[in-house]
Structure formats: C-alpha cells, structure tokens
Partner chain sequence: MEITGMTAATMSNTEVPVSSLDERIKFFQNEPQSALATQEYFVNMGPQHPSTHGVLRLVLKMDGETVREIIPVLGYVHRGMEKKAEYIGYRQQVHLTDRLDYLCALMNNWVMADAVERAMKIELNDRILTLRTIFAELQRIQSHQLWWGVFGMDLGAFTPFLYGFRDREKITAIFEDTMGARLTMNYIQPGGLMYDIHPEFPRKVKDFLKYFKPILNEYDELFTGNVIVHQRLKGIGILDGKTAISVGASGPVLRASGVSYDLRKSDPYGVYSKTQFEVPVGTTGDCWDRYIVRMQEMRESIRIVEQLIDNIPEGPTMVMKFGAKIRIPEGIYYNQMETARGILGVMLVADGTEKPYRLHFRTPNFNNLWSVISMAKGLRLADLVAILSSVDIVVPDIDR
Amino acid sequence: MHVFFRGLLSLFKGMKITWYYLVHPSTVVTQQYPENRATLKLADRVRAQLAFNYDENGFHKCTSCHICEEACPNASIHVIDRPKPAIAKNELDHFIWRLDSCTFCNLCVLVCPFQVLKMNPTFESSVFDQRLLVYNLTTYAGATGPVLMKQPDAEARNKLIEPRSVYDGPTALEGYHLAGIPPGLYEPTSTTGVPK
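Please write out the structure of this chain alone, matching the form predicted together with the partner chain.
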C-alpha cells in the first residue's frame, strides 16, 4: 500500500514538472527560423562557408601555392592555376571549393600562409541540385593584388588583368565549364565519382 501511494506520488511529481512548463510560456525555446532571420545571429567563428579574404581594392593574396589543397582531407579544394608570364610564375586561375564534400574542418584556413581563406557564418547554402554545391571562390581572376599594386601605370595594370565575367554564386560541377574552366584543362569525373 505504501509502495502504491509512493508510486502514485512519483507520477504526480512528474506531472507537476510538465504542468510548470505548460503554464510558463516564457520557457518555450522554439526558434521560428525563417521568420527570425533578422534577429538570428550566429557566432562569428561559425564555419559554414569558405570564402576569400579580399582587401579594399578587391584583390586577394593567393599565390596558388596549393597548401590548402594538400591540407584538405577530402579533396574538397581544387586549385587550378595557369602560367603568368608577367611574373614568371603560376598564378591562381580558379579556386574550386566543393561544399558537397567539405567537412568544415577549417584546416585550409589554418594552413594558409597568407591568410587568404576564411570561414563565413553564412549558413543558408542549400540548393536543389547537388551540382550547384561546387563553388568557384575567385570572383576575379587575374594577377594577385601585390603584383598589381606594384604597377603604377594604369595601362600596364589593365594588361595584367584579364577580366572575367563576375562570379556571383556557385557554379555547377558536371561541367566545370560553367565555372569558366576551358575544356581539356581538367577531365571531369564520371557521375559515380570514380576517376576515368
């Protein structure tokens, strides 16, 4: 009998807790996501999207050293460079970042010797087509910033710059051509991901 009533009491105790939360609407923790976009602030360090650091002139410092590509554990970064006779070195042509295989481990950012890369807290990157998860991060292909800054002559500077169509979003992979990569530079993989 004693056990019975103690058991009953334990049930009421549990009901007391749930009752408390029912009558205290301030305890609700639900976030109304698309509606609260204005107030939803993610922490600065949140890693959700890889991006380039551009200076105020719109130049980046990437020297196309491929260290980030080496450091990436799952081959999500593909640095494509091209010869640049003006500086007698290779320079960055395309910086391909594959969000679909990225694990946001931040190693590319950590190893970059020139702090070109950063992780942004912009998280709304869902798309309907997986191929759209391949990003070309260089919005501007041309000589690197420092090289250009050394050229005082505007004419000569313009010659170093090869203007490309301004990149404004992700580009599809199953043709790298959408990212502006000429055919033959890279043999695209088959749909299964197995190299030909």
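In place of the form predicted together with the partner chain, the structure of the form predicted on its own is requested.
A lone chain is what you will see next.
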C-alpha cells in the first residue's frame, strides 16, 4: 500500500507543472511547431547546418588549408583544391559537407583560422533521398576574397572564378538529376561568374 501512495504522490508532483500551465496559459514555453514557423526564433547557439561566411562582395576567405577536414572526427568534410589555381598558391574548388554523417561537434568552426565556417540554425533538412544530404558549400571555385579584390577590374575578377552550386561536383549526386528537385539546385549560382 505504501508503494501505491508513493507512486501517486510522484504522479501529482509530475503533473504540477502541467496544471500550472493549464491555469496560466500565457506562461507556456512549448513551441507550437510547425504552426509558428513564420515567427519561430531559435537560439544563436543552435547547430543545425554548416555554412560559409561570405563578405559583402560574395567572396569567402577559405584558403583550402584542410585544417577543418583533418579536425572532423568522422570525415564529414572533404576539401578539394582547384586543379589549376588562377592567381593563388591554393584555391578552393569544392567544399563537400555530409550532413548525413555530421555530429555537429563544431570542431570545424572552432579550428578554422579564417572564420570561414559557421553553424546556422536552419534545422529543416528532411529529404526523401539521402544523397541530397551531401552539399557543396562554396558558391565558386577560386581564390579568397582578399586576393580577388586585388584585381581592380570586376570583369577580369569574374574570369578568375568558376560558379558552383549546392550539388555540383563530386558529391553523392555526381551530376544526376532527381525527380522533384528543382533544376536550379544543379546549375551554378550564376552564369556570369559572380556568386550570389
């Protein structure tokens, strides 16, 4: 009998917060997702998707040093150098990130000496085909922003880079189109060479 009353008391203690919210509905902290998708605000510390930092001209600072690739504990990052660099010693061609195997440990962000990487709170990443969880994060193949900006002529600067798209290059899709996926995801971000 003693066990019964102890269990009943435990139940009442557990229901205390539920009853409190029942009589004080304005204090409810539960998010009503997906109904509140338009107003949903996530904390800045949320780690949901790896992304590149770009400057005001749309250029990154990745020197293709491979430090993030070496720091990744489960090989979710693959940095590919540009085969024929145009103006720098090392130039980034593709930055492949595998969301399907990433543990969101944030080591890649922490070890990057140029603060190229960041974690975005973009958490809606459900897909029907696992191959769509392998991304190319860079929008162009070429040198870093500071090196490119040494070229004063914008037209000549655009000739030094090649546009890239999310599923471009040696990713899991490898150029194959999937039904139901907009063609814009496969094409480079710009036909003029200027990244978006």
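Positions refer to the first chain, counted from 1. Being a predicted model, the structure only gives us computed values, none of them experimental. Only the largest set of C-alpha atoms that superpose within 1.5 Å between the two forms is called the rigid core.
Taking the rigid core as fixed, one finds a CA shift for V28 of 2 Å or more between the two forms.
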